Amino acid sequence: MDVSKILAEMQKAMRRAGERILQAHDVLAEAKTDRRNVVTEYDRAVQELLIRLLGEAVPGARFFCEENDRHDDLGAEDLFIIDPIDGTMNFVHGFHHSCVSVAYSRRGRIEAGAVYNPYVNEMFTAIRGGGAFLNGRPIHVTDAPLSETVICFGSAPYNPELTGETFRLAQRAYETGLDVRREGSAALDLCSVAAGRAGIYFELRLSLWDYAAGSLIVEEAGGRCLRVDGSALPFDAGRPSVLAGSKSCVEAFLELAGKS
């Protein structure tokens, strides 16, 4: 099937889960490894309904997804990789700021990726050499230096190890740019570099489906992906650093992430 239908189809089946998500109501969180790390009976029914829809629109598809460990081989011929709702936290809690992540990939690259916040109905979109787009209109990350944006970051809250180095990363980007923002969704947050809204997006450990379908994203509105240490980002099953931003934000980055 072309990429631009099988995206269409994914943005069909991201609108049915929004609508779940939206229809929430008595959320219970259950602890998945501590109390930080926690999924729904919502995060649960929302990668169902995607899986089926996703099945049925591309049969033989394959599936990456966050619970339940349904982890099928990531070079598949068609692969969906699947965040059913990122911002969990957000969402027990009633923030509104949490998102569908959905990442179509062929044999091992991402050709297409979607990340749609049903709260806002902002969907983004990437094909591979596309551009990006929200709601279908272009977007672009921002043409301005480190020092006249916002910053987004992750804190890395599973991996208590990594609050220091997180926040001296975050202290030193505060410094240099206009302010900072934790809003608890890696897949906003890449979206939010790539519509120019931050300069840059970085956090110290995530999984392949926090940031598929936004790589995706930035990439093709011009900006670069990359690990904090300025290495490849991997497309495999560990949990590298994250950085997203322009060229010129994400090399300013790594020149302030440096120093001593």
The other form holds:
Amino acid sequence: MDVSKILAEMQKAMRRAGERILQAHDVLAEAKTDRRNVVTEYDRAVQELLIRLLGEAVPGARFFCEENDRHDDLGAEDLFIIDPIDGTMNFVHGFHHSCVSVAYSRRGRIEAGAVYNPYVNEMFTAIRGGGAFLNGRPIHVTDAPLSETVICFGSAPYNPELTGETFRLAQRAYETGLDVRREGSAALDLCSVAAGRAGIYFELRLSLWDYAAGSLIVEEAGGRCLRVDGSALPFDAGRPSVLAGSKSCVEAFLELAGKS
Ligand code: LIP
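Could you give the coordinates for the form predicted together with ligand LIP, as opposed to the form predicted alone above?
The complete assembly is shown below, putting the previous chain first.
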């Protein structure tokens, strides 16, 4: 099936999922590994809805998802990588800043990505080689120097051993840029970079479903997406750090982080 048709099916399914998120009420958090790593009945329900709809649209498709340990083969012919609600902590506490993130890969290479924020009806999309879009309008990373940008970061709350380094980098970023933001959704932070709203986003530990779609959207918006040490971002079940931004902002960040 043509990738553009698959992306269209992704967006249809994600909008259905977004309706579920907007209709949520009495959201109860369940601790997965600890008090900061939570899941809700809505995460599971949205994931099952996406699996059903995308499985109907692309018969035989496989899935690599955050919930219920649904981790099919990453080298599959047709694979969807799903974070049903990215920014679950925001969702539980009513911050209205969460999204659905879906990437499509073919034989181990991401070919399309979409990130949908239902609270503000923003659909970010990209097809490899085809550019990046917000609600159908082209987007591009900022051409401003790092010192003239807002910098987003994630606090890797599941990994308290990373707190010191995270906030050391955040302070350096704060001293260098205009200000910092910890907005609570990795996928939306990546899209803020792609849309030129933020110069950089970094987080010291993420899962593939957090960054698969957003990393392609950043690259197709003219940016770079890599590890914070400057090495290539993997496509596997590991939990790497992530650094995203324009070429010049990434180079400036690597220097301030003492990694260049
Ligand atoms: C979250 C990310 C966030 C990160 C959290 C968690 P979830 O995804 O969006 O940036 O700091 O540790 O990974 O769990 O809400 O899908």
